[in-house]
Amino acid sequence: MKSDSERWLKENAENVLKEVGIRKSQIVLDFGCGSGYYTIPAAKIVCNKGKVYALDKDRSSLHEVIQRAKSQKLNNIQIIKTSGELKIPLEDESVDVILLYDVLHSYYFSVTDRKGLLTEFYRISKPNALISVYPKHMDSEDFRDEMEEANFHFERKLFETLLHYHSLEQDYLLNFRRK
């Protein structure tokens, strides 16, 4: 019997991320990528002409991403190790899609830090870039207001089957666009 994580990767992930708006040849940042359960399917979608930056501060999780990418012969993932600093080492207006899945809640970042990160996301995102958020442990309306204040406009809310801590569950994603 397959685990939820295996089912996610084999049956749900690519379809969900395509529905979110990831397309071939895009540049994607998976911020707080963990073990790569969103990174790997995103890399498959963007193909070799695209790239996925997998950013996390947990070295063992990044090692898992590298191993998973090698086992699937994916060469379009670039690992970014961070110590939790608010500066993202990418060029201005260089990213088409930013995935913020279960990472921006107050457990990890204060309101001030989130505002600093949103400024960074704005800096690295191309005009009209997609920012997709899984606000699992946040008040969606409060976060929506924070995004609007940072010059990202709300585009749509999606109800999808998502992977959260190795379990499949139905929940909402919020998509925003850089103004």
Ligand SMILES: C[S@@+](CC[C@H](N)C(=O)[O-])C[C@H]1O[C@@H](n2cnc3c(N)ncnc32)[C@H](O)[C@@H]1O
Given for the second form:
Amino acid sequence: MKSDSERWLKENAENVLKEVGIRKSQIVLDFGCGSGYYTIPAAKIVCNKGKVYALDKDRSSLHEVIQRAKSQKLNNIQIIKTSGELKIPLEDESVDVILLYDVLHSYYFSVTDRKGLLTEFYRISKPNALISVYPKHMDSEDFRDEMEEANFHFERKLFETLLHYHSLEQDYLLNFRRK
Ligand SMILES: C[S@@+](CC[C@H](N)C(=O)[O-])C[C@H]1O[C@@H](n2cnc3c(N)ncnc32)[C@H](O)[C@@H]1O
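Please supply the corresponding structure for the form predicted together with the named molecule (the preceding block corresponds to the form predicted alone).
Now the complete complex, all chains and molecules, led by this one.
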């Protein structure tokens, strides 16, 4: 990884997620967590009273998350390996924050599948839970309509320096709240 990305992970990632609204003791789902660019800083913020579920269908990405967590002595990350199914193995109304970073696009999900997933996100999230989206490779206006239909209201748009694949980008995040 390039050194500016490594520096961002060490010095800026936590601040970005604090700006997003993640707080100590919360339960977070990082859906499609990849290698954990956002899982690790989220776990540092929520501390030991909180927990981050790192869910992905890709075994090697999850292996990277485990290695990163070990090297930083983080014990509050629970890995969830799926086969890409839309059903999420978490209880109703059990999650404070869901991160959907660079994952909900058409490369992975049809409109119908995304609708099914949004229903799952509604089921597992607590009332007023935060749903933060990094809307890469998609039309964010259409997506905002889909979120409203799924009972998530738009809260705010943030402009941040973000890690996308292995490079830093200035880009938007969209925050929603579960109704
Ligand atoms: C582009 S990566 C983004 C990773 C991470 N969120 C980030 O922003 O760095 C998308 C991730 O979503 C995962 N993914 C795609 N479809 C999925 C599904 N149906 N269930 C679980 N994970 C999925 C992929 O395996 C991949 O790791």
